[in-house]
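Single chain ahead, written as structure tokens, the form predicted alone.
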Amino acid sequence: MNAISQQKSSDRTNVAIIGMGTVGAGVARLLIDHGDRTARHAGKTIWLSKAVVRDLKKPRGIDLPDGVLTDSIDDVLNDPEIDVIIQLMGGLSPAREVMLRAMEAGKDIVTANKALLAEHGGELFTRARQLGRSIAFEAAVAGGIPIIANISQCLSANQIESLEGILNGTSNFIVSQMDEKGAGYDETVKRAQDLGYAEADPSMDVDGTDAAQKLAILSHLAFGATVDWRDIPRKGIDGLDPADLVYARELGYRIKLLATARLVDGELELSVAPTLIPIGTPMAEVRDAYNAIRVVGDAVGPVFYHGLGAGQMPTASAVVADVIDTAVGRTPITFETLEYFSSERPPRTAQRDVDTLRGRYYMRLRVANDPGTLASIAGVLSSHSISIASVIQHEPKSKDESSSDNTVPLVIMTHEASEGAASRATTDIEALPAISGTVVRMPVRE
């Protein structure tokens, strides 16, 4: 290597996006209109060398340099000067093909398709070790919350016992604004959809799929679990009554969706589910697009993060954040040592039986409003060993709470219980004559 190869090498880190919508644009302006304060925390200049696109003369709200703009991702690949892609494709084809061909031509990755490290995350980091590069992934997670870096490095003195989290900002934004303003549902979603805050098809936001595949990447991280996301317990927002969150307020709550790992008996207990949270709780009072994370370790305690879960430049300052690390070396260092998601090596906890989680629940059905129903319905808790905590029955007032067929709403609080004893017994009391339609259930957190 000559004198200006070997300068070159050692005072510039050449990066190059691959994907440039709203983060990659973000990531863009950390790096061209604040060079000297990366340069200042990598001890050299993070150099973006090329930007990849599928359509040259679309807006980026950004001005580029010249010659940056590509449509050929071989530009990048067959370019021996850039070190480090920053891989934001979203979905996973070809995504994951594109960022196997990039470390086979020797560049490391950043990125922050969560859906791809769910997905392909062992193929993915095994391959890069096998190559001798690294993937760091910040930004999969929890937008502008270092989620990653202080579970697997700033608490690897604990034993994590439990974290729980808000980890889709499009969800808490429905959820919020439907609870402080009344709205519908389909209404709120369009709302969040003209703010830019959900996509035109949000159902992997609405639906779970979205927070089970981050809770996925948290488990594997915080405890050593291989978890396919699509074995977590999932139930989204989506058709979530605004009736419900009323009477959750009624009752000193509100309903957020929340995903949960906890680890019991050497098992670990996985759900994302709308869960009655306490007000006045921090985690309660998370509200609009933002994210927040609880996590609690053996040593320290509960930990609380807080922060825009989603978005252009909360996700590109994460995005950076990685690229820095990787240009003055901690990333390989961290991901070598570490071994996230190798395919290799066995799970190291087992995720418990869905139908031993216990917990409290809320239940709200519609009855018939005659002697003896409340009876009824007691004596099926009572057989599956639930007792109750309290029960709302307003008197009707109106036609929202009352109907032709002579029904009410029936607001019940569970004692502690097995998730299989409250879905054989929610089952049991749809089948009663006195209920109308199905019984709404969810989990109470304390």
Second form
Number of protein chains: 2
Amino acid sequence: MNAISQQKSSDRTNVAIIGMGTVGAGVARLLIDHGDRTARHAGKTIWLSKAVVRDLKKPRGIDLPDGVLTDSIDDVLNDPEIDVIIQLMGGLSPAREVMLRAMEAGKDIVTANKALLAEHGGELFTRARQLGRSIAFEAAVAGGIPIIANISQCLSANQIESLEGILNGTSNFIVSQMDEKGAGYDETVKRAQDLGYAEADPSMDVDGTDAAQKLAILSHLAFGATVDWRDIPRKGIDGLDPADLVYARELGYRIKLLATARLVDGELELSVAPTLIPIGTPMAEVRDAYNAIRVVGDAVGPVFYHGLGAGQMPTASAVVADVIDTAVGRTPITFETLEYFSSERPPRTAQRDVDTLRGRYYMRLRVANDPGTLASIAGVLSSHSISIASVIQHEPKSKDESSSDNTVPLVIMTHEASEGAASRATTDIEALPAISGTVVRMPVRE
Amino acid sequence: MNAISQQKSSDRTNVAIIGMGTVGAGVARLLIDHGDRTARHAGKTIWLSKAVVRDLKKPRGIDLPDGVLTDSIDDVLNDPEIDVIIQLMGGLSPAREVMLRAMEAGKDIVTANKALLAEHGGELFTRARQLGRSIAFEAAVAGGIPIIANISQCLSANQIESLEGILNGTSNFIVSQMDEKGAGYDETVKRAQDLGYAEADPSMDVDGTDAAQKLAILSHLAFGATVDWRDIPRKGIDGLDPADLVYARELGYRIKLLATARLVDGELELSVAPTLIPIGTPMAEVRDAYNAIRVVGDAVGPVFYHGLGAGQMPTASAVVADVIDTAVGRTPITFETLEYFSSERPPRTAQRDVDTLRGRYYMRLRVANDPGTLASIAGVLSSHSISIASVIQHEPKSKDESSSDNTVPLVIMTHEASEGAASRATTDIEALPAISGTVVRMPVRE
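Since the one above is the form predicted alone, can you give the form predicted together with another copy of the chain too?
Zooming out: every chain and molecule, the one shown earlier first.
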């Protein structure tokens, strides 16, 4: 394989794209229309040799030179002139098999497939090291924010103490639109779909899966933790009630789907959850489909990044930067040095028991409009050593604010408590006779 | 020189610090106390061999191993075992000569000396290329924000369309404190000095020199422009009147010292000026000594960075990241590829004539409290094709709002106009008999 690599002309790097969806077409556009730009940054030509598609006849909104388009993956993998594979197939299979075959054929990889890395990162990175190949994956997390390079290189002098972010643009679009327009969840999802911000089945986005997969990858880079994304306590924004956005605002907060990784006593707290964030802080003001990430390093202090999380050209921007880094040799160095997902490097950080996470909580519940109700709830909280910071219970202003069953909404902000205590208190409160339905509970950031 | 490089043991990179001020001590602390961390990111040991100081007896708040401290630069430059020089001397001379000698002695350079690069970048980078050496300078601009690496590598697929930022932490601290506390300029400078946010002579910070030097460096990286920082139109925050902060807030803006580089018709608009920025946008909410930079790329869209601009450990974080990048070989690749300040690469972008810059303007003036005054001012603006967007003229509420000479403050927001027209209109307005004193004029961002 190395003989193949070394034969290649050094003034040109040949690349092939596998998977010409939206992002693939954007990558092709940058490589073809802006060859001068990539050449300037790479010190040599980056040449798009092939683009593999399933259907040669499908229109893609881009003119490719004759001979570039092919429907044969083998053509590309067997071509010794191709140095780098831009792997843009979605899903796990055959994306995994194609990536393995490409590396066995001596090619370096650039990919945007976050789910594939979250599921099979260990296997793929180990195999890459065995074969002397590299995998670049800036586009897999927060496309428009170069967070992979920033954690792996720019902040390398730091012990990262915490990392939190809005990592799912679809969820953030839905929550911001609900907040700004006072609209309901279902109609906002429909609107997001119409505008192209949500897929026909948005469940992986809105249930927190996507954010948890990204957080697992970032936690590995930032803390050396090896985390299965399924082990990250995770709540989504699906079914968010607009009432909570209104109460949060009254209390001085916005609700955002926040992914958090935080070192506490040498262990890693991980969570994905709709979270109350103080209005006026940069994270609370992240709108629409933007992503944002705040990293705190022990030397650099807090660094905040804000950019588009997805979309054709932001993702293509990350892919092409990776292609340049691979072509000039930076990625191979970083890849070899950092030994991502190496089984020979034991995890540096273990995940903390979810019950021990500490923070403040927002709780909303419907209670009987009777004397004694608040006392009974306060009693339960107190029995779990949770103290109340503030309470909102408005007098019913009109018919539709109080329900036919004589219940009213009650909102409680607690002082700091453990997740375990808050969870047990919630169960106990829900068992009180004065409570109607379930308790909505969300963590609160300072 | 190359023979020297190649003799060096590959599992260890030896570095020496020249200049052990605050930042130098921070760098030494990271290298000595956190060798495991740097080794993990470099894949080998980064070893602090020497630290050159003028006075061996001065306390530095850090315990260096025996034999590290020296007062002889020659000791370090003549030591063939030392691979990288961390050049932390301030000023232009002898910093320039030391850097040249170090490169001639076969050493790569990491530096935080922004003024040196702004003045002698061309000479130093050309000499480095001749000698096959590299210069890393992340710490020279916005220490806690890795903007050099982000522009040079992470956003390399983009044509950068604009770059604007709060690049001077001292100025931002002073302006935010004046805004939040309603305090005057002089007392706030004093407070900033007491807290260590401003130097005894803060003129280079508050007059915009520091921001212009940083903008010149960033403009070179982002736009391939070769700009003498003296050619950047530049106003500082020195003498800022708290009244302008109050009027700006009433209009929905905050005032920040903003450095701007923007491509317009293929030419580069450059400026440093106190600027009105809409409240609620991330840039307006940058407080205290923080820096922030917003880059717009044609593919990635807007990316916003926020972090500490200076200080011991944020700057040391940038320096040590550069040391690691140099030790593993990433910096030499980037340095060779991008050919910064190369005389063989003509500038890609020319600076635009300042008169053609376009934007909205804020103007505050003292006018005679007579009928006809506003008409005469509007007439002057109109004669320069500038239309008025809004006007604030409050009725005098108390004695101290109207002055003894029967003048009142008048604030005008214009629609878009050219800098040339705005400047000529200002001169003409100041010549009107109804105007007392000079006109305060600042650009306004949307």
